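Here you get one chain, nothing else, as structure tokens; it is the form predicted on its own.
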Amino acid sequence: MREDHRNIAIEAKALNVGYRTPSGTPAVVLKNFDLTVPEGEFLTIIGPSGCGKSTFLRAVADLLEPVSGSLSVFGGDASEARRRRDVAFVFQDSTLLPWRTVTENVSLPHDVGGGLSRRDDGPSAEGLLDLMGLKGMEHRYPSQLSGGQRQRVAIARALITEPRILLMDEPFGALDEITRDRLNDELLKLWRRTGSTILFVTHSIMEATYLGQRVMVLAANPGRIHEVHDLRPLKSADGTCSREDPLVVAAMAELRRELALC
């Protein structure tokens, strides 16, 4: 285990994450969650149905307030990092709206917000258009591009406000599997030039190998953490590795006997 010397990114103790019963009373979905995220880490999270995966995306986005434990974002609250737009959520669904171009869905963010940039020379439209491969499409309709298109879309989105956390929630899990290798490497590469902290949660075991740094194995009923795996010992300085890897071949393997006790 590598002994790490970056600045915290999000930090959950003894964390309770759940919902109100129509009587009150809390229902646990996330129970006595104990998790480090050192800023600039890529982190996989897997795990069966209903494990929370996606819960505990929402309570550090300030989408779900805790039910008790703590979580924070940066050294502060959930809540103040959402203020800050340090964090940025992209979902499964690419949730772009069908009558704005690809440009104007792009920039919604700053037209909710006004000006939400941390430089005032940030990110255009256009140039994260153009790093995501999409120079050319800037007045298409998403009913004009394929999956694949519309997910580089939602993604440029999150990242026009420089969001300091990326969250993805099954971001790739509806495309074929061309497609979504094509996607995981240019996420890798976008990783690198940003150094964002990416929280990326999918039901794949090869997805979750081959991006993460680490990868988060989840237990259900209760959510729980089951393990957590250090896979940078597998990879390249850049953060890559080959799928067909003996070592990552075995790590796949390991995970998916985990995953069967979960």
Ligand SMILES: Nc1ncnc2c1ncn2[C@@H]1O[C@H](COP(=O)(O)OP(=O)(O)OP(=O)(O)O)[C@@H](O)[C@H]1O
Given for the second form:
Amino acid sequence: MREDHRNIAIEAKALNVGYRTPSGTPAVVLKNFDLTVPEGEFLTIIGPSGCGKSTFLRAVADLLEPVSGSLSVFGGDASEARRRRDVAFVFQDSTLLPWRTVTENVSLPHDVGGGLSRRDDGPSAEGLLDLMGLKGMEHRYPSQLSGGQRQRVAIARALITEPRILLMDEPFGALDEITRDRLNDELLKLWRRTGSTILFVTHSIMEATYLGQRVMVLAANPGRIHEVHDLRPLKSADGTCSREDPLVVAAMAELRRELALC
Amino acid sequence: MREQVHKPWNLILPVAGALSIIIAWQFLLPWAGVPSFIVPTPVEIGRIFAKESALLWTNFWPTVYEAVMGFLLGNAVAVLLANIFVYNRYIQAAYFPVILFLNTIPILALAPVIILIFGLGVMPKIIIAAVICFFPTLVNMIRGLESVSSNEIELFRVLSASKLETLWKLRLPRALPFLFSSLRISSATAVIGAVVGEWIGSDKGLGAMIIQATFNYQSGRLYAAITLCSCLAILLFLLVVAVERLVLRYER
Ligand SMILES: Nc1ncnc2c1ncn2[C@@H]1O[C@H](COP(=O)(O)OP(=O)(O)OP(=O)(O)O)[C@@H](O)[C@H]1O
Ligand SMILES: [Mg+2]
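Let's see the other form, the form predicted together with this ligand, since the form predicted on its own is already up.
Below is the whole assembly, all chains and molecules, this chain first.
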């Protein structure tokens, strides 16, 4: 009911996305994509390697132009949304700049793009580092951090522009399971607090189920939407669930069976 | 732990190695009958340093000046050009092959041309030193500026960074380690450039001194000048390393 009144964050219609080839004709990776993501949704994306998960995020971030079809972000072009700083990207390898300290990395978005969308009442780098549990690390260099700490810095950097859409491409893929579980919980808390829309790519069925309100399963060759599962019935009002809940376990088993067919 | 145990040896062994060769030089060469006007002993060279220090100093400073100025000029032009090339691929496509071709001309063939153009002052020596430093730094710097990852480029694009910002805040810092490894090499080649320039046309500087001392069989003076050349190169090298440590703090 409620979602009908929400804004639409991302809307793809008959969207084809691909890469330019030397011959000039683009190699289409994503075919005939139809998807609507309401504002504030946590959507996880899962699918076999090479099916085009990163490609979809790139299209939303305006790193790739659609070949055909339409892709709108908050009702406009992806490029407008990018210039408004509506969209932030978190990569699998944190992509921190090694010559910048933790604080300097987090405030990078203020130092480029002409300081676009910088507001005095926006979050401060210090506040975000505190929020991500990195107090006392402000003056370290990325090489002096653990993998999990680096990913937290990358998330803090993404949050400093207060993006309405957070694109996360296997952000915790390289972490151990315990750190990953902890960061999952922190991310859920963050999502509830900020109300931002999150598109989260993962290879972990557990992560996809635990985090997503909906899970989008992609199939390969060509990359297409296989199925979008609504997991909200499994989750409590605040969007959380228990990893041991039999319903959650059953949903994971079903996802696993489905992925075997993609 | 391991490293601490080995640390004194890191210093002791090279010093001992050098000392053993100097001692062998001091005693074996006279014993083998090599006359001192061909190869003087270390003690004789030391005596020259004491006796002719004024002459050595007056010839040391011009070479220092030429080498340092050439080093700065050649590397500055190389860094600037590398940035222009990476900023604009068309300029790179048009001019990089020309530079590649010019680089095949041996510096010894180019030096007389430079002297013809710039005369006999310090300028041609600075230019020769600069030319020698230029090419390796250009190539290294271009490689460094291009050593950014595709994720880094995408990060800057999502942040709507301009091309200039990407160059300044991403490519340039990425290139610094490449630049410094080239500067270390330049510190020695700049001295070579200055000395070669002085050989061809000068009455001042270590290069001129080397030529004159050779023709006059003043081998003590010759060896003293050579020693000063290598001291100068080492000094420049250490300077580069010190600046590198200051600038690239994050690497350690
Ligand atoms: N820059 C590129 N140029 C051409 N083709 C590309 C490029 N990047 C990716 N592709 C192709 O697009 C397809 C989808 O790639 P993408 O990176 O989106 O997959 P993915 O689902 O993210 O895979 P993974 O789970 O391994 O990260 C792959 O077949 C790949 O070969
Ligand atoms: Mg991917």
